[in-house]
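Form predicted alone, single chain, as structure tokens, below.
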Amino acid sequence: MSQSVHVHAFRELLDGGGIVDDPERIATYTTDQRQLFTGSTLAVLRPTTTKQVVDIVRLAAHRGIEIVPQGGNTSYCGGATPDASGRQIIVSLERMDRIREIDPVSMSISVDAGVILKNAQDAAAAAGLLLPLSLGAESSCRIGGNIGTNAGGLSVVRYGMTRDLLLGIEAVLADGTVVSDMRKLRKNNTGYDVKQCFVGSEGTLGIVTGAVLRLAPLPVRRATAWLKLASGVPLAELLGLVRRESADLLTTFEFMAARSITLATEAMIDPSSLRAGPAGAVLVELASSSRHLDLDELMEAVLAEVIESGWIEDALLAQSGSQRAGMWRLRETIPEGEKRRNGSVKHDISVPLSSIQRFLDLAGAQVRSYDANLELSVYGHVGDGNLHYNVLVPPDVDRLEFTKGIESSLSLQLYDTAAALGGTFSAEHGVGRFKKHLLKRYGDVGRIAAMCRIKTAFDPADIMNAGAVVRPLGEKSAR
């Protein structure tokens, strides 16, 4: 059956703007966030409802059709992307966008899962709520997509990450099934917990329509300061203590290198002065929904501490709004640093808290060992334990075929490095198409095959992102 019969069906489902087939314009939802891959579709769906959700599924089941549901189409491992067949149509949650509810007294958010992350924030915080959920994608990032990745981000040190957010579900499964499981409940012990299934499925397991997400009292107090690391400093130490210290108001603590901040300073159009000390810099942030706590008055208590610890060479506490969106900025624009110096190849680590220091010595060591003269850029949450280990892309070089070198050599060992120590080698960014071969090297072959099972019972016809994660148990073709 050729292509332009099963485009023409599916456009029967939906209204004008519900498909999109213009190559033009589809070239924009089959290339990968980093560039790394590009693939092809026969179109893109963008339903409007739940009921065209199910419709498309049953159409596309029903003729053998995979689906590779997008939500921003942000995913650092080619999660989103299609592969290179052809035969698989991407179903984009985008027009989804609807704000369902949001309870004051629950706490909590009910929308879309098409609703973009920073306006599902602003819409809590219009109700005097703090959606916790923050990460640099947040302003194209959708709420479908950051449960698919488990989506962690800038304040998991005390909010935890997406799936400690999650409440409630509503998902299309592949038979056209409705999971509908839209409750506000943090009590509910009525069997399997089956919205969990699909926080990390990264669409394997059929198409997250809504969610409930748990909301926090909105903070109108914040303290934010910038520490200079002195060389030798315990960065697992150094957080117990401003944790401990702070009666465990702390929302975010943020690692730099000292060659990620120039990279950041470099791309900024109004430079910022902040700098980093022999050992880089944090970024502590305190928040507090309390008009009762002075905040700035606890961090000075805090730092005094941390000087005297001799672990930090000096520290700035922001003094205006002004002086925090700075530090801030210059946090945030380290990722356009990296590209703007021709790119990087990422390393999302995970290790324990205790293992931190550990890791970077031992990869410092295996990094220069490898090649001494590549440059790294390393930052990360800490606090969650989740570094960025970045190898800088040299400003000479083909980025794509440095980038394949790299991943095939010196990624091995730091990720051996990372398991080693208890860690693995996605944190945050999941396991998309691009690291599966990764998953079978590092992961525990008794959590696999019960991927398996749970992909084979959700999906047994590899209907749902095939070429993702797993495959089925006795799935026909190697992907």
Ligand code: MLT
Contents of the next structure:
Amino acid sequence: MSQSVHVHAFRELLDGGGIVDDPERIATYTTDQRQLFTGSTLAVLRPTTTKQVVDIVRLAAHRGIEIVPQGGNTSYCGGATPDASGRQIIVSLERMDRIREIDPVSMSISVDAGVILKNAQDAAAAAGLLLPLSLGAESSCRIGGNIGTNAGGLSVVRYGMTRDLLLGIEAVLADGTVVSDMRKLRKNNTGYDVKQCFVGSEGTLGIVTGAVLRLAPLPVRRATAWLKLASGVPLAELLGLVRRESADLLTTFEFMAARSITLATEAMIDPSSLRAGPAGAVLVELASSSRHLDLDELMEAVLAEVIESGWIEDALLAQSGSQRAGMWRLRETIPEGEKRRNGSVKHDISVPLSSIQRFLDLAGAQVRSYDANLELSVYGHVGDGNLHYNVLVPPDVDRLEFTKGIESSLSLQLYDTAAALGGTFSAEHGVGRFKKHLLKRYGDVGRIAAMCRIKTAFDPADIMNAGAVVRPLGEKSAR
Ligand code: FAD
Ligand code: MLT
Ligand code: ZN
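Provide the structure of the form predicted in complex with the ligand, given the form predicted alone shown above.
Below, the chain from earlier opens the complete complex, with every other chain and molecule after it.
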């Protein structure tokens, strides 16, 4: 059957705006967010209802057409990008963007999977509650994508990752069966926790169409500080002290090396005057939903203790909303700063907190002996053991060539080091299409076998995001 016959059949299932097949518009869906790879697609389908998703999946399964689920297309590992065959269709959830319900008493929000994270946060805040998932891509990433990647980000240290927030799910399986479990229950021990299978599944087990997420009381007080780190600071001990002395009111502990800070500063229209200490800086935030706690006073006491330890050179406590926003803007501009300079080769590693200093020491030595001229941009959500250990692409070289070179040599040394310390090559960005070889190299054999069996049980014909993460057992697995 010809491609146009397939496209015609899908068009019949959707309304006028439900399909994108004009090559110019398609390019934004077929290119990954870091512009490392452009795939090809039959068409982009944009359903508005779960029923339409079911119809699409049934037709695709019947005709053996593979589906790539897509949310905001902010994946860092090519998870939402189709392969080059031109035989896959993209199912974009971008038109399924309804907030279904907010229940302030149960403290939950029910949404279509295509809701943009920021819109869900705003809806929760309007009801006096906090959706405690926050990341740099929040204005474009969507809840289905957050579930697909088990997104973490800027407040994981207090609230956990997407997995910890998920109460209920609606998803369409590879044969069109709908898992309809949009419950707000915190307790439901009735067999396998099926919704959790979709978390971090990167579109390989089905299409998430709805979700119920846990909310938290909305903070009304925040204390935010910028710590200039002294050399030799033990980051994990510093974090431990701040957590303990703030009675675990810590929501953010973001580390930034000096080079990352200058990159961000250079990319800002209104450059920040914040500076790093010799070992970089940390953005610390405490938050409380109670008006009865004086968080500034608490933060000042914590900082006094930290200064006494000699671990920081100086600390600045934000005195206004705009100072606080300035600190956050600087942190959040780092990825853009890297991009403007010619990009970076990203290493999204995590190690146990107790090994974070050891990783920094060993990895630093590896980079220097590989090429003493390489520059690093190191930052991350250290509160949860996560570091973005990024090698900057020099301004005058071909970005893709350079990335390929580093990824086939130095990157493996860095991942070996993380693995030897009990860490991982992908803390929060997923596996997608770009990191499959790393899963093979570093994944436990038994765990990968279990993943393949789960994939086989959910999607034996390999319809869902074929080519990403793992293949089902059987004939296609050799591809
Ligand atoms: P997409 O990129 O569209 O898809 C991601 C994966 O999920 C794909 O495999 C896709 O097939 C699958 N998928 C998408 N929608 C569905 C669905 N409805 N059903 C089933 N599968 C689906 N990540 C973090 O964890 N923490 C961070 O701090 C962070 N910061 C970032 C900052 C920037 C500037 C950028 C660009 C990215 C950042 N990311 C971060 C990575 C990325 O934003 C997250 O992984 C995000 O959760 C992806 O959401 P998305 O809607 O863009 O998903
Ligand atoms: C972030 O934390 O800002 C992103 O996950 C990092 C990145 O761009 O690598
Ligand atoms: Zn991150």
